[in-house]
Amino acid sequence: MRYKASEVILLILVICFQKFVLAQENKKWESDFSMEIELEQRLFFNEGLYVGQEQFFTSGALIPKFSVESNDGKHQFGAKLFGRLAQYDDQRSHLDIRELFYRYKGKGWSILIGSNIVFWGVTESNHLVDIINQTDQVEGVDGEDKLGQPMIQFTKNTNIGTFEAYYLPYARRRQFPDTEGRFRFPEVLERDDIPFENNAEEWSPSFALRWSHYLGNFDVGLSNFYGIAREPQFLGFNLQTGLQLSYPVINQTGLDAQFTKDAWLLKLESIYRTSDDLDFFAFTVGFEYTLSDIKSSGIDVGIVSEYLFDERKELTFSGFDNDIFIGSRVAFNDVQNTEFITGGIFDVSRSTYLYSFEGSRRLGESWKLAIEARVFGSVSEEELLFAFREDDVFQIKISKFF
């Protein structure tokens, strides 16, 4: 959804001011405000494959967050705005309403109206069942960052599990890097150029249902989504029109489950998706084993391994169709909350293998340092990821919290 920056900021400021005044006058509300200011530097090791691509990118982000909640816990207002100003890549300079909602909590139930981010899933390397929100593609290639989604969400807690129902009136398009940006295809993909396969386009509503529960050592979730796909569907390449992409109407059933036993976590995510052009099954399954407090140092080391399968093969947008992920998660459990995860994804049937590292540490009471690196060791020309084969990157972020 396109918002004018001035309109968004004015709306949030007016609402926040009204809630703040209300909180001070009647003392029946509690308010909280926080702000994160981030400076980011990206360094790409190789020259770009395509004309115009840069190697060094500086950007900054502003992330204000505000909440007001009644003392009885029944009424809650939340707002979270994200804005980035980026060098070179114009598409990476963007503003988004991550959260802007009102929630009412009844006895055993709640309803949320507005924009929010919802996460489903348990696996580390690929989040198949997570489908409510559109991916913020210009923020990161790993798909972890999400755009806010307009919704009405109803939640009911019972002794046989939690039931959720979603009405999603609007489907947001995915933004891709501009000419100067990295992690892009040979042709620059404009957000509005990828068509919807229905007459109502982005205003066609979507619907979702989810049941989740814990059964002993098991945590399980079962979901169904019907509506506009968040991920563009790739159906091949044409010399005249380039990449053949569209947003189809899909029906997706998902299952996520996690089994916990001592130091072991066994994880599964699987989906079956149907559309007019393509039906497929995909799953990610694996484990995490944690070695706690090694030699009384307080350091925990987790060993993670997952297998990723997708029937779409070379049509898989993420490139993960028959791959193995092997990694390690390390938590120092210190005052600075130092932690990192590193690993690699290896294609079983092709020559593709990728490496990644993500680490973070608090600096003092209000600063945070985050480092990320991604290396494309080898990429088969049969995969969509082949377009990114020279995009090895080192990224550093410094954040200040208020």
Given for the second form:
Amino acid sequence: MRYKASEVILLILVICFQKFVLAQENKKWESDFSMEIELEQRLFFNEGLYVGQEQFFTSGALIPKFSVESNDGKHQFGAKLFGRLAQYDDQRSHLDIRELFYRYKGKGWSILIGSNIVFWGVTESNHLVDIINQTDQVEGVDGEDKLGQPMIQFTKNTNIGTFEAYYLPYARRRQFPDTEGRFRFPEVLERDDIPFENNAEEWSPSFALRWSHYLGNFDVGLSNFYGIAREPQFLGFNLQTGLQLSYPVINQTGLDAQFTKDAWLLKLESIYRTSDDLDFFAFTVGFEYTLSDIKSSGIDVGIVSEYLFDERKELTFSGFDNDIFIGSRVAFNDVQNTEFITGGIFDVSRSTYLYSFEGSRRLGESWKLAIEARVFGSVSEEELLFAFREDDVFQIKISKFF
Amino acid sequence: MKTFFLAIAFTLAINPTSTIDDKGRALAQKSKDNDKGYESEEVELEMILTNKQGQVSKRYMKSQTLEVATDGDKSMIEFNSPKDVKGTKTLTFTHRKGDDDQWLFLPSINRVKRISSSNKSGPFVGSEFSFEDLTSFEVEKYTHKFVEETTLDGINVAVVEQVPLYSGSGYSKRLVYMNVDKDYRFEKIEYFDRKGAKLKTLVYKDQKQHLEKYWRPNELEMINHQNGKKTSLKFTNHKFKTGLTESDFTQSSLRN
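Let me have the form predicted together with the partner chain next, following on from the form predicted alone.
Full assembly next; the chain just shown is listed first.
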């Protein structure tokens, strides 16, 4: 029996097509889109210290999120954008790619290429160990908002813990508020005002390694970061040039540990950072104790206290060099997920204190109300925070989730 | 023959409760044993919360569980709604003895937190289920006392009274109704508060047998008699032996 060449080719094509179709059916993709729209009103109690500062700010934000995952869970794309449009302070109107990555997941290991946000650490009042991402300073003064960081991240799970390795090809600068904004220094800091200490500037790569493990009641993490500092290094005040700030090359070794027993959480974060101009040691240590389901009401009340130490003293960028945080976290565990955390940070060696309140509650099925207040008291002129002493604020946020 | 009866009477006389306790424990163990070998399980959940006025609120979740032969199970729950907590995950390592290990992933700040598992009696996301109602059943976590054999809606059931041995429970005891003819699967649980008053009733509805062995309800209904609220958990897309391994239940799998 003989076939013509054209018939053979046709047969091969049909088989190939069938195989291709079958392969596509086996590899179905699951996609997911969600979005948050937020309206925010900020009210500052006092007039600004500096010319041009406004007192009442209206702004809105849009946070779309998109992800695609292959059916077998091996291939994953993620994207999360953040955009804010603000009435005053042009720098607060900003757009950022929080996440934009591809991840391949093998058995017990994964690799991620793209932009992402990585959080390390355990303490509540200060985040010393957390170093991969630049802080989104115009978004919030508490340093919890982060800018997306381009990276290649490799993760491997073993019997002796999780190992992570990072290659960070690009360093992002911190953006500070504009003339009209609050939480700023007397002089307006442009993004490019703070210099890098190496020639490659933004394109100077950074590297990081982390090992984390869990043993019974213990969770522990050890990390090392080498590269461009995310937090500007503050070396003092110069009458001619103003604040002496820069982004040096640093090496930071970090340790974070938590001991969890019954209703107790004992926490420790500690870092040692070196650069050409400054070597220092810092730690945050404390506890959280939760009284749960008080009198069968379902309400949890937690008491949090932490001591914050930083060898840089008045050169500490956050101002927390010898401070005590005392706070309380209350969770109602109701259908509306009502919760709040309130507390104060008190400087042990100076007069400065800072009170804060953060509360939130779901409205209906897809709305959320969040309230925040911050009050500065007797801020010592030795600290960087002295520049913010009139910036007591009340903030209300309403978000709709799609 | 006479000596045989005497022997039984003697045994009962020196330890009258032990046989009743042993029977209760044996029944609980039988129920648990029937579940052995499921390896792993994945299911989608719809939680329907109804308050006294009849207002309804819904949550959607996905759950993955891994069987651990020598200890309690490992489980991961991911929230899909309400939308403001979408992507929030919990990872729990249940232990037969001592507190469970539990972590929480908060997607808004990409943070994994080890949390205390000592809060067992508090409500789970505002529902009538508390944390202890949702952890895997382990025989070692209770004392067991056989109460009676009776019928429940025409089903032959054995009733066993269980008293929690772990600290922090919101219950003084619970009465478990096991189906005698269906591998001692649970049909109903009645919970009694710390003062001994009846608090809640859990009913296992529309039970199906998977892989010709494992009984699972398509719905769990929890009624709180003291506050008049109700929570239903509906299960869809039940899958067993899905190939999940230890590496799917780690802190880094919470982040991915």
